[in-house]
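Below, in structure tokens: the form predicted on its own, a single chain.
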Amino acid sequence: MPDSVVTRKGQRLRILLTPRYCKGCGICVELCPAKVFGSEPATGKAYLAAVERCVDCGLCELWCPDYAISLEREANL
């Protein structure tokens, strides 16, 4: 699994994905414009496939029905 932290424009973004909350609906995989998420073939559960591509749009966090994805933002010091 790749590192879950991306740094862009002086801000760090951490993508937190909690697999036990994920039911494998695939909403994050389909909605993500940067294709950050993939889905496990056997279970359909999401995983972080390409964190470095994240554009911080927040769609994954907003639309996840199980609250399995959260984004934490902090300014770089």
Given for the second form:
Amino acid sequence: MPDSVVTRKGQRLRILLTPRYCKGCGICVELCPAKVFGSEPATGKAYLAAVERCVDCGLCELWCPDYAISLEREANL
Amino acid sequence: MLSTAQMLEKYYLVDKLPNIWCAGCGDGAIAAALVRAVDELGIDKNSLTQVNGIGCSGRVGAYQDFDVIKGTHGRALAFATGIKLFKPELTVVAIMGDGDCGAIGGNHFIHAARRNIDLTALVINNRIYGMTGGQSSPTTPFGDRASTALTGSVERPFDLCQLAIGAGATYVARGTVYHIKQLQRLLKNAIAHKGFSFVEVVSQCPIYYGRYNDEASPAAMLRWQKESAVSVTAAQGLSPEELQGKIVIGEFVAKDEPEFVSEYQALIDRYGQEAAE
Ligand SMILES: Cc1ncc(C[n+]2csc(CCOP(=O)(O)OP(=O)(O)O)c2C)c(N)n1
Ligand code: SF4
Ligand code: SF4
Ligand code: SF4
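Starting from the form predicted on its own shown above, please give the structure in the form predicted together with the partner chain.
What follows is the entire complex, opening with the chain shown before.
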């Protein structure tokens, strides 16, 4: 399970991606304002391309229709 | 707010995932917004009953750990009315598609609104009949294409929020999947409101509506929601021509009126008292 941690707003934040749930819809890839996600050429599934760019807008986990993205905050890390 | 992992653990039947919906369908995000709203309100999941209609939108409860009854097509509000009257202590949420609520269920819809029964009606408006193959629905915009309107619909659509207002609903709001944080707030307010609450969510069906209307990418459909949205306040200053093709979002109505279940209980109390004397 690829995951990655950044520090934002003084808090550690882990972007947790569950490829098993991802259907490759492209919503996170195209709409993340910081272009954090890429899409695997073969499957179309999302992958974490540049976690360090994340601005913690919180939208990807709310938009993903397949519950494949979770933003885990410090307290839960 | 619950992270997705926390939400899945607390409220989802994880062994049923991945869900049945097509890639990029709005239903999954709306389902999650509902759960997060319920969680923020601190409602015990065992005291919430969901009634699902028939359609892609009628699959929401299939993945969630609430008591869920799957009604017949168009009848979600009839089942919801019965449940609420029998067990007024339950929070009852009916989830329907635009076809389910606006066409076959239209009469149940207006009369539930007229009675002002304390329910929340959530309508996922993808502007077509999704599950049966993209036929035009009562909300397909004039001129838009569907599998039964290949050259563009020649019917005028319903504005479901205006219909709810006209029928007497005491909480009426519209959101979109793009404005997902606002949608969570609207759902919270709707569920907390005592009376008939109506929330319409403009959603995306990339597979049928999107494909027929040259908008097949889910992200493009979300961008369209963003670009077409006008707040209720901003819309007040716009002419009907300027509002053409816009989605007005926010709260239209939030008011207190006599509520059906309470009025009915008062009646029972009054006559029960008299019989006892
Ligand atoms: C009485 C009855 N008539 C027709 C159908 C067939 N049917 C199943 S779902 C559906 C419409 C779905 O459209 P909508 O309510 O907009 O929901 P969506 O699938 O788009 O979420 C219809 C007509 C049915 N199941 N029952
Ligand atoms: S939004 Fe979700 S399902 Fe869509 S590509 Fe991203 S992770 Fe996959
Ligand atoms: S939180 Fe916002 S910026 Fe960070 S990955 Fe998600 S969408 Fe991109
Ligand atoms: S047909 Fe449309 S509404 Fe139904 S699951 Fe697919 S995208 Fe969603």
